[in-house]
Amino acid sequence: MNVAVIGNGGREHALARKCMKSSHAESVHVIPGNTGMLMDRALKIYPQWDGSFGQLGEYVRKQKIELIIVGNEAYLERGITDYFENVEGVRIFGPKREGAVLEFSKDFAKIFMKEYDIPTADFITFTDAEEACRHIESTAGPYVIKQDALALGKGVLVTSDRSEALQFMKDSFEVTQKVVLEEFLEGREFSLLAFVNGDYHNCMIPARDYKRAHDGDEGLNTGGMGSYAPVEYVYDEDLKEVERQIIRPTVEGLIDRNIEFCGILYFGLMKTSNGIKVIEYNTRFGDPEAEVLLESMESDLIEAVTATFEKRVYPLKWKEGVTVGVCLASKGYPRNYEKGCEVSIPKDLNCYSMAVEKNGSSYLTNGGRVLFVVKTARDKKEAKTRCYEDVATVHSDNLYFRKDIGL
């Protein structure tokens, strides 16, 4: 079949590069992807659209296309399921926009996890700057501050510092007209996903996400600067737990509420001393998650994928070892950075486009997280070890990493 995958980043690459080891797939089109993706010499980009689903339409039934991967949480928002669940001849993999409510509203989430017992921290939602700003000041932090909207990671300040807090909430609502604060939670964090539909649901392998742009946590949220799986911390006992305390009442709550999901359904996680606790939902594949959960899968995607749209028992196999990825980024990402800066990138180097941009023979910066680089190992030290030898391969005067992942 000819598959195209929605979006623009990492984890399109990585779905896509995934989806061309299926002996299912005769093509594999990225929409818009980027021209770093080339590297794979048999993906297809189009890079020509517009972002309006009729000239999406109008591509994907010029190339016969008859799945469709959503990657980009952006487009389920916009309700591009809605659009193309009609389409004769063509799957969508992603949920539809009541179900994608779960990640762009953060509001939703909260009131959704308190009606149906699920464990997350305790919240309060401000619809008014000055309110929220008065609580800031009457309380003592660490404190959490959620924008209810889509900020690619970015919308989400921890912080102990009063006077930045009470500034990220009044720049908040320049974006949202409602923004969450929650109750601070210690703990070690992991990610589990799992493909979702109706109540049907099959879970990959627990990844850990680090977040915060600096080493040892510091600095500002980010997209992700890296990631690793499996996660030692979690265990047998601990899945068990996420599977009859989160997963299954999460489910059983959007059928009780009549909302379809078909898709991947992220949960963030937090791993306490009382108990694990949901941090937030996406419902798509994480970035950068999905690069190594993908790097680390065994198992075809489109017919992980298939099986999900059939509700069809299909057990997920995966590699012996540990996958670790780390990002490199543009120099003063998440805030001001350049475009345009040259990078050298060793062409059996094992990694994915974030936001490289080929120039002829050279690749440039066109974003702020550019490459992402992964490797597998026996274990999570030598693959650490290896994929950082492999990070100190490419060359930039205009990148940084975080130099602790896997720690």
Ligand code: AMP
Given for the second form:
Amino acid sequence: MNVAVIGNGGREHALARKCMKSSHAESVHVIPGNTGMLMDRALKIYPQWDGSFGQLGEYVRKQKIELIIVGNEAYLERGITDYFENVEGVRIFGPKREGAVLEFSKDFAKIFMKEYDIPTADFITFTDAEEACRHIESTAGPYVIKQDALALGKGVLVTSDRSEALQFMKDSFEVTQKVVLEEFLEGREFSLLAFVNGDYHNCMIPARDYKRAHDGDEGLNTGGMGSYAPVEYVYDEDLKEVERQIIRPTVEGLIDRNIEFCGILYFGLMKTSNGIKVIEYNTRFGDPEAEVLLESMESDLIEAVTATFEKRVYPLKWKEGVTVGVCLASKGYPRNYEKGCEVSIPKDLNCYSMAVEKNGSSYLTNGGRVLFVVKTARDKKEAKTRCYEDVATVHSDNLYFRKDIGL
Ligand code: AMP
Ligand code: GLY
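Moving on from the form predicted alone, kindly provide the form predicted in complex with the ligand as a structure.
Then the entire complex follows, led off by the chain already shown.
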């Protein structure tokens, strides 16, 4: 079949490359994609896409695309699945707007978890900046502040500094009408992603994301600076607890509210001394978790997706060992950074283009997170060492990366 992946980052590159490995794929398109992805010669991109569903529909028809996998959450929020649901001959993998709300409204997600007794941090939602600031003045930190909107991982601040919290709270009301203030939780984080369709779910192995910009989890929150899977501190009994206390009540809660959900449910979790709690839901693959998980996955992605549509049992198979991935980002990211800087990437490097631009036979940077290098080896230590050896073969004066991914 002909497949299209929607989005333009490393996650979409990983989804597309994984689809290309499937015996079920005739052609694979990334829409809009980025030109760095053309390091995979057989991939097709559609950078001319104007972002409208109408133009996308025409392309889908012309290219005889039968399966659309939505990578990026922004399109889910805009209702891409609602749009394509009734287009004959096309299956779209990703929830409709009503399901994507679990991700794009932090307030909705918190109320939902409370209603179905799903463990999560306590919270208060504010609709008034002054009231929110008064609350911060009268309580001790650390403060966890979340904007009620999609923000590419940058709409959250965790800080013990009251004046920083107050400033962020004020700034947040400039971009959203609701802001959630959460109880601060302590523990180790991991991400668990599952293929979900109604009451059907098929879990992947746990992955770890490194959200902060700098080593030792210092610096600002980013979209994710590195990842590895599986995660050694998540045991079988933890997965059973997540299944019982979190995944099952979540899918049952969606059914109870008559919310259809077919796609990926991403559980951002924290192992606390009080049990495992939900930090966030996403309604699509994580980026950079996807790059690492799809690299580790031995099973055929198109088969896993088809099994999900058909609610068929499909045991996922994984490579032996551990996969580690490191993101090379533009200096200054997640704040201001330059674009159009040269980067040299060896020909056979196992990497994904997050925002690489092809410029004749060379490459330029074209975004914040630029390149993602991955390596699988028999254990984490070896995967980490070999991944960083590969990272060292990339040359650019304008990129930085964390040196502690997989520690
Ligand atoms: P989120 O976008 O909700 O996943 O938040 C981004 C990051 O902020 C998470 O990965 C955590 O590291 C941190 N964080 C979010 N919520 C909490 C919380 N309630 N307590 C402590 N840290 C949190
Ligand atoms: N890596 C976190 C996310 O995709 O939201």
